[in-house]
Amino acid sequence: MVECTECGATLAMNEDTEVGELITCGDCGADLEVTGMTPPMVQLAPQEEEDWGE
């Protein structure tokens, strides 16, 4: 179990979850990146920037 950094909701992570994986909060819809497993930690996932064909 881990807490959403945006809204504080409790999120479940299973044993197949890996560091670097993206999960979505079911309450607020925030995309979170798993940054640790022992203890479970997440942070707001970085947003991809548009390259506009450059």
Second form
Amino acid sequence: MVECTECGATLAMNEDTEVGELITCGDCGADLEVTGMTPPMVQLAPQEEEDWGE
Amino acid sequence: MLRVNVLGGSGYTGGEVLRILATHPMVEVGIVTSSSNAGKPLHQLHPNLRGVLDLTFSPRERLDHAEVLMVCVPHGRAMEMMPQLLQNADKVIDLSADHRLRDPADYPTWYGITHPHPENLQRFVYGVPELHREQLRSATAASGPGCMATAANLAMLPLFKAGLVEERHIIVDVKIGSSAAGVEVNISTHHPERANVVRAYAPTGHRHTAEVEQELAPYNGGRKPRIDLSAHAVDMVRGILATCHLRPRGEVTDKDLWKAYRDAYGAEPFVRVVNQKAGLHQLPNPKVLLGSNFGDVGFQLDPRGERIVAFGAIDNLVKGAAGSAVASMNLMCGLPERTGLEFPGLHPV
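Now that the form predicted on its own has been shown, please provide the structure of the form predicted in complex with its partner chain.
First the chain shown before, then all remaining chains and molecules of the complex.
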């Protein structure tokens, strides 16, 4: 289990989750990068900036 | 099976009650009255019910006793008739505004009328399960909520429950579709005037303000918070979005807000917290709620501080009227709250 860095939701991680994998928070939709497994750690994954062509 | 009669079934709220009850697995619809349409088939006014509910409108005099009576007559009429109507059913649900306010003094203030039967006001439970679930289970009378008030109350309730906001300087900005004006027409509802409109029609003094202040008071130490509500007619048939601006009490973080909304709604069957960083409609939007009894709520903390924006979106005819009435009926009659109300809405629409 790990806490979403953005909204505090508790996220379950599978046993076969690997460092570097992206998981999505079901509550707030944040993409989180797995940075560690023992203990489980995540950080907000880099986001693509919106480009409206201006 | 519950036998349910509907008083005043020709309007939009009555039609929506009938639509939900028509497929409710524990309900048999009995008498549906309409003083101006007696003898006509229901589907002449509610064409979506053709082949689904093959009944005709009856005059009010034919109203017999039933387990439940849904009262869908215009504001001001139900309060006059209620002493008799309470004899017509074991449980009465009044979808008008006539029994929403607990303090009789609020009726002259907000509705410009003196309530003829103030003794009935304490008997009615405000019919929003998220606010009064346990009271509804033992109630014999419930009042349907105001649609704008429902959207605003659902949006702000977690903030008051958690004590995160000041009780003053609260601005509620509501956008609402045309069906909330009811089936009666006037020049402002004429298509050339109503289409493509964004019209401020009640910048101050909207009557639903009273319900918001009344229902949030128990979560504000018993004091009515000061709500300033402005209503806008927009180019939708159904739907409400209430955008509520509040001042945080002390330092509040995003995670504080998430916790408040999860604590309030984590176990609620019909309220969803919508505050997404990805995907379609990342904050509440009534577009995806049409026909459903869900209420979507969301929030955003102004990064400059001093403001929380809370959102509440509903279908005004369902969660804001008929759906809440049926959920109240379910609770009052010992049925599972979700019975007959599972429709998730349409997408796209």
